[in-house]
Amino acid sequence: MRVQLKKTLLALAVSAALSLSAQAQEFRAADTHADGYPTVEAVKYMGTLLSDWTGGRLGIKMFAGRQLGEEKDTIEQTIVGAIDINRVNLAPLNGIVPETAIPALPYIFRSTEHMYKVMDGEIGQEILGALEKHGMVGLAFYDSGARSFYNSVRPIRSPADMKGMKIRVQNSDLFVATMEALGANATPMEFGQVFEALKTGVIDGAENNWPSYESTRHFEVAKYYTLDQHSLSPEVLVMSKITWDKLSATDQSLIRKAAALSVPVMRELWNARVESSRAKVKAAGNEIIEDVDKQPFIDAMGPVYERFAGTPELKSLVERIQAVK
């Protein structure tokens, strides 16, 4: 009788352990940025929270530095459930989710504070919600900083200075149209190819934020950096809807909470990274063009807005963003 009881208890213990193991999940997360980058560290922080809250049952394994491919590749993998959590720029999503093109419109945000107010509020939640019917669940927005032009040819102070320049852009019709409206020759190219293309003269310039300009060593081969700040478009953190739908409501709630708490961590790391990158570039002697009259650049954007905010719904979204104080 006692032997049988021990066997029964042992069987129950094994069954419970197997059940717990079956529920445990380590989500695969992707980021094209390298380990240590603010977005990467923010997702790691999110994983730490989930692990702490669930006693290790839920966690995140980060694949940084394009280990799982460029952003276009990781978006496709996220939609089919091969990647669970993904941090991407809005630009590659523009052709999939029309609403994501609106925060990416050039010069739509007046400042970082304006962008925060919009994306942290009701409008941001609407855009996150629009991802779901396309196979992704929007979790949060991260900073992407202010994107500005840099090149190896000459200082850019007006659209006329960009005429004929070959400028690398993301694989986005919106970014291509923006360059064309400014008179430049848009050259879509994967991010990892830009340094060599700048170095060999395949392209004349590119556009990005301070940390990306510095950390990729682009500043070594493109000495002119014009702070036109044409884009304050945020990054977005998404989860595969296939993965999401398999989770309990409780776990879904924990993931949303952890994602929200990772945002201020990301922003704090981001601000520190911007200052560090700015100091390094200035110490290298690069020419930083700050006295830019943005109005001629803004005036050139009429055709871009007409094309990418061409429906009544998208025009309304633009107007609502511009109306936020």
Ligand code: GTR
Second form
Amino acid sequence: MRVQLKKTLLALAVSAALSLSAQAQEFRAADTHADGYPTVEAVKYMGTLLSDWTGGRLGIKMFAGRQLGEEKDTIEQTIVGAIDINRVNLAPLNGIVPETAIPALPYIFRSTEHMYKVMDGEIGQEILGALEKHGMVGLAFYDSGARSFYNSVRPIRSPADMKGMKIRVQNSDLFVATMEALGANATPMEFGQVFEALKTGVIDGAENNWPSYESTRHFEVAKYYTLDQHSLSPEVLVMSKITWDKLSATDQSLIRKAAALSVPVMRELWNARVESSRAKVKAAGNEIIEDVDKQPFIDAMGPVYERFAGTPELKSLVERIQAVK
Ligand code: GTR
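Target state, the form predicted in complex with beta-D-galactopyranuronic acid; input state, the form predicted on its own:
Now the complete complex, all chains and molecules, led by this one.
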């Protein structure tokens, strides 16, 4: 009898331990940026929250600095469930999820405040929701400042200065079309290849925000930075729908909560990083063109809007964004 009881207790303990370990999960997360970049640190913070709340049952293992591949590959891996959590820019999602092209449209936002109001509100939620039918669950938007042009040839003050320039863009037809509308030659290329391409003159320039211009050392080889701020397209944090669907409703809500709490942390890190990157680039003696007249750039964007906001649904999304005060 006693032996039987012991056996039963042992079996119970083993099965409890097994079910605990079966539930324990460390999500694989990807980011193209290196350790220390605000997006990477925000996702790590999210992992710490999850681990604290669940006594270590849930956690995040961050593979920063392209360890799991370039952005395009990591998006494909996320859709098939090989990567659980991915922090990417909206631009490389444009070809998969048409709605993501709308906040990436050049000059769609009047200001950063306008962008926050739209992306933190109902429209932002709708765009996150649109990812789902393409195999990704949208968790949050992160800051990405403003993308502006830099190059190694001459200061850009008007679209005419860009004529014939080879400008690298992300893997997005929207950005290709934008460069073409400005008279430049667009060269889509993965982020990790840009430094070498700038250095060897394969391309003349690229476009990005202050922290990326600085962290990638592009500023060392492309000395002219024109603050035309053509795109305020944010970063987005997504989870593989395959991973998501296997989770309990409780764990799903913990993940949503942790992602939401990582946003203000990211925003603070971001603001500090913009300042330190700007100071570093200025100290290097780069020529910063701050007083650029944006109007001629804006005026060239008609065909881009026609093509990427062509359907009635997307057109109405543009109008709703513009109507946000
Ligand atoms: C950065 C963004 C990256 C990547 C990169 C690029 O601003 O944070 O996710 O999209 O731009 O230009 O490829």
